[in-house]
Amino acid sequence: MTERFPGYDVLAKRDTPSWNDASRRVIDHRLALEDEPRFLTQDEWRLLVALCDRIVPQPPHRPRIPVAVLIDRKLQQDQGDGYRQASMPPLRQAWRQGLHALNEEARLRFGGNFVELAPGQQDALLELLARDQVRSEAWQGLGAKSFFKGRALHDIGSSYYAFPESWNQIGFGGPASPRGYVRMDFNRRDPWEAVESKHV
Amino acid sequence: MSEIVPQVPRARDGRAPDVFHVGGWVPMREYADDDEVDFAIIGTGAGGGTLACRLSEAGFSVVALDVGPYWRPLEDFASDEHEQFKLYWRDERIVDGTDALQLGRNNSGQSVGGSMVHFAMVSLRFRPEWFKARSQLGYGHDWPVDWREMWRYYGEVEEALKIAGPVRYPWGPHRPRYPYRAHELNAAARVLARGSEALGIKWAPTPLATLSAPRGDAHPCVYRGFCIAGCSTNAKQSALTTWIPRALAAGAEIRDLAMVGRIELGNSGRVTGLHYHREGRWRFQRARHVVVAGYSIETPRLLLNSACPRFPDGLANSSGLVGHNLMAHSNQGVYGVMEDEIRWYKGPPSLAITEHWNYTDEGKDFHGGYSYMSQGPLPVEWVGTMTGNRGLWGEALQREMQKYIHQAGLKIVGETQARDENRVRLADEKDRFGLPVAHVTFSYGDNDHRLIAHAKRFMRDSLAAAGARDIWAEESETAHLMGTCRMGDDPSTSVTNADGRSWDIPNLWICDGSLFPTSGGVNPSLTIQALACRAADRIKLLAKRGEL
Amino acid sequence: MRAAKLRHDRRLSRLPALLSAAPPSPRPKPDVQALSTRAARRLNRGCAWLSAAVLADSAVEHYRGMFFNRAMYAPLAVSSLTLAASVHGGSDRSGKSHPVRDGIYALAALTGLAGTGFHLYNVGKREGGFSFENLFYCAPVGAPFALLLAGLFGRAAERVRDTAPGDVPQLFGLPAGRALAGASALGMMGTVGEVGLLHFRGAYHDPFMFLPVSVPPAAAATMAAVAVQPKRPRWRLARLLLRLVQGLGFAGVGFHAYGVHRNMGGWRNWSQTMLNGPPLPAPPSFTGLALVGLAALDLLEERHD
Ligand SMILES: Cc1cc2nc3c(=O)[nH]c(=O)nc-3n(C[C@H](O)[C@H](O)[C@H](O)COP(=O)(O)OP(=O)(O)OC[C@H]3O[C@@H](n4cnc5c(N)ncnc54)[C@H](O)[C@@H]3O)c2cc1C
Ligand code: SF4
């Protein structure tokens, strides 16, 4: 694929009046995360790359975002989302259950641990999750597709689009302020915004 | 993960954040915890904080108390949805339901101020016929006030948060003319100006809680479109930048980190002032009146928490109705790709409105209204709707966001029935206070499918006629809470009289938004801050009638 | 009465460039034709007030449109033309009329009364038709109206220098400083229109902003009866308020650049708040329709001496 915003950095406007000193802090933070694992056993930090790379698939030729690394310190931080579906689990017991019962799936159906998979067989196992045609005693307690979608799927998705490249990828402007936008009608845009390739 | 937390309480010391200086402070009085002050307040949003600065100014004594920070917004708020997670009551809840409630980031704050800090500014009367919604139009429940009364709080509200509308509003009866004149519209919302036009109903630009022009320290707005994740340029017309500076100048004490437990009821069977914790430590602050204004869920989660010999079930609850008829506006969203560049991430997400349905009763197959506005998500809460509501995920999930700067979209504001088995009841899981959380219940009802089901079609419609492709609808999607403690004219089926005084403790207030008979088909800040204010015009008359 | 306009004059001929003052030094006993030139003159420096202020507005607010459309070029084009073509007027002594001066100002003219069709054009075809909100927010009617004011009176300029000596100058029919006193008047009502509508898009948020609001039409009022009825004892009130609209064409540069300031951000957000916040260059329009109500006065005053 084309990139769609062929030059384009969110990271560019760092000293421009479209961050501010709130935005800088935050965002050096995020990027200065060692991609390393705080909560997670090296073996479910794996799985969770591993999981992380089916799930938000990154385009070949850009820097590589750190999805997994939010995650691992959200569990860390034990900080949930407010609320919790009653059947489900914590945060810190769903992911930890999620990723064992995963793996064991995986073992099930391929014979091998999911890191160990081809794609295309680590993205029909997901596929079975979607679906809750799961096999494995692990998920008791759990349930795959609550997991996948309420889980996986959840933070694993937010934790992509916290990161600047992510805006690189889809053309979104970024921090905004004090500068925000100017140009808001249709086909219009700020000098400091993306600019769309036409051959897309 | 947020990184710009005060750890400490600001309010304290005899002064309290300036909203509108980096750094800076203003005076704040102070109670003792032995003083017994007029009124104690437990939250500072829509409901707690208006009535904070009316009860002030009136000159009675107010401490008002909330769980979340005092902030400043132009030095803590960063333009990003992450962080700004900070901004909402992230502890824990237990959901259920067909259509369990996703809490959280989508139904409530935990700052000073309130959920307003995050709101979406969106500011609307209700028609008038909803206040008598059983005797005029046949379903749900009336309110014990009259809409002419709460046309004028409207106008009081208005004007306190220099709403910024259009000249001529299309719906319901006369208005005054909003303070502060619309804003310029996005292209998302011409997207919904076209497919109007297109299927021959009305539009209008979104009366909102953002200033147009400057006001005093305030900026106007710079359509940076994060409104939901805080406004760092103050332009957003809040509980904690109108309300509670006004009510701080009155004298009133803000306590910011401040966890309401539980609330006393003395031997005279009136309550006598509330537990809370804040800086490490329970205390007691003695009040000769108690005001619970946490929202919809906390409202009755602390009620229920404060269940004591006298009153088994929970305080103010002798109609068993505390925690029950939990209502939240259907929100779902109808989406589709544009030709052009629409890069909706630009302005306050909801410039554009009809009501069109609340206010057309021809043609429908359901009780109630809805109204819709246009949309726009930025990319953390997009990839959510992706994954949540449509279950994309690889390489689908990653070419649908690369028509981010494409996506126009529509969402209604719908109105639920009242119904009893949506309910608020207490969990045996405790917080870090060690306070029992809520449980919280909440399917939608076969009316409620009705009405969903028709504004989607409408939807998908107008989104065609305004030239989108590839459509597709939201399935259950939740916005707003409201009811819990009913307010009414009658005790055994309601819990407050139309002042929010309760009918169980003459002591004990409820103002906030768990005060709603019904829904409405509009977003509920505008009502709740009218109630507020008739609430305080109230208690002025009843204290010099001697009757509080 | 002439030695105080005199004193007026060299006293604002101590602004900034040549486009603001009187002609540096007025001969003591004018003969009839120098009289004509000046007033010709002074017409031509009103042309360049307003043509200055379209150039810098259409400037801003097409770059704000990022010249979508080709044809957003043509009033930066045509009012800078326009411009020079005043400056040249401003200074120039001659009894007789420049014919590429006169040409580049029926340009103007019908530049502007293309644009002002065209914008309103946008509002009408837009959602919502001409609602406040489109007349707040899609291209301002008001903005080619000044430029087609600019062509109209450099026409007039042009019309009043050719007068022969001993003649009276005549505009459709009438005297010329009868018809432009009328025609200032009416420009100054239609500016008036614009900056109320655009000062109600503000809410009136600064007690301030009612200024240009009441005291152009006080003037334009005035210089409509000096229309109707050219009687000696208003040309004084018109002149005093006249001065006033000039100055206070200076003064809303002013009050916007503080408004500017006001906006999040403020100066150093300038790509943001410049655009967004109040326009710079409006407001010496005034500046130029009260230059042109003065020549206009001047005019009626050589006639009665
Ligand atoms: C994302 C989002 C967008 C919204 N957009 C709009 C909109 O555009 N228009 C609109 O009208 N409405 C909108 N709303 C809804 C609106 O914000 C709420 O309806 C309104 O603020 C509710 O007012 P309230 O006073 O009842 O409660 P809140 O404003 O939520 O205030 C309750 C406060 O009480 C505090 N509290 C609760 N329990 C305790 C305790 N035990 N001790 C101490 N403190 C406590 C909380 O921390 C909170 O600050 C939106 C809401 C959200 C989440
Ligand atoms: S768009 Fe306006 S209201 Fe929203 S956050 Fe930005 S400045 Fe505030």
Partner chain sequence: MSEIVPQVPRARDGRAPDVFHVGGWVPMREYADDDEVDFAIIGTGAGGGTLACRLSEAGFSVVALDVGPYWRPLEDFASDEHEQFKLYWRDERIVDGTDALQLGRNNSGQSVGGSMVHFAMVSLRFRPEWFKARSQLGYGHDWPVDWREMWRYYGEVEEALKIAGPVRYPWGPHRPRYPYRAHELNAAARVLARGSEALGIKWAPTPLATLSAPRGDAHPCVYRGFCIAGCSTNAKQSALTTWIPRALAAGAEIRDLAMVGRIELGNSGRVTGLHYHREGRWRFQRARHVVVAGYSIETPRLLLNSACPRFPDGLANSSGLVGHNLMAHSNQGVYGVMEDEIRWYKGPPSLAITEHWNYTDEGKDFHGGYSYMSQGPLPVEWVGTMTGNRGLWGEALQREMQKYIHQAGLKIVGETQARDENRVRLADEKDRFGLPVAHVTFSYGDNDHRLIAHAKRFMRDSLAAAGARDIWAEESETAHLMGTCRMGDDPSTSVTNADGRSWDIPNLWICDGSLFPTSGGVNPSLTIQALACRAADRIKLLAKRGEL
Second form
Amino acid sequence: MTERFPGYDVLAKRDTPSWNDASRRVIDHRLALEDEPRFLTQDEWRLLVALCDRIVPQPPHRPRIPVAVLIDRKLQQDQGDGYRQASMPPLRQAWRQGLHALNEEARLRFGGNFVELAPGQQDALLELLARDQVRSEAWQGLGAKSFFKGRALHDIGSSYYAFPESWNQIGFGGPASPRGYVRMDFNRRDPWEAVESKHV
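Structure of the form predicted on its own (previous: the form predicted in complex with the partner chain):
So it's only the chain below, everything else dropped.
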């Protein structure tokens, strides 16, 4: 598979004027996270890892982005988004109920826990959630579609793109302070930005 930004490593900018001390501290903390749950139970953790793997599958030839870890730490710190849909329970409650309901739905539809299902069955189940076509009563007060779009997709997607390895994949230069960006028009690149391959 051809990389869009071959040879690019955003961490090479760590000690350059592109990043300041605050940026370095935040990224160093993310890179040092241990791949284990601090908030979720082991069963919830395995389910979250399986869910993340279906929403953002990661190829084996790249370093793995610890999506589930970032979500677990968000839950541990009870770090909300600064807003919440009125119909959605608070962050921790939404995730706990959503994971439980997802597993219940898997049992009703396919006769097994979500982590035990084949990838195609897992995907089919997630499509049902996205359409709000669920049978389990465990979704009451949360809503399958609301959880899937408002929590699962939101938190998994934002966690994936909060990690340096994903920045390498899209050519993102990392935090914009203190250097910032100058060439803001379409198809214009600042000299310190990644160069996209012409052979993708």
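Positions refer to the first chain, counted from 1. Computed from a predicted model, the values in this text were never measured in an experiment. If you superpose the two forms and keep the largest set of C-alpha atoms that fall within 1.5 Å, you have the rigid core.
Using a superposition on the rigid core, decide whether the Cα position of Arg24 changes by 2 angstroms or more between these two forms.
False for Arg24: its C-alpha shift is below 2 Å.
Once everything's superposed on the core, is Asp9 shifted 2 Å or more at the Cα between these two forms?
Comparing the forms between these two forms, which are aligned on their rigid core, Asp9 does not shift its C-alpha by 2 Å or more.
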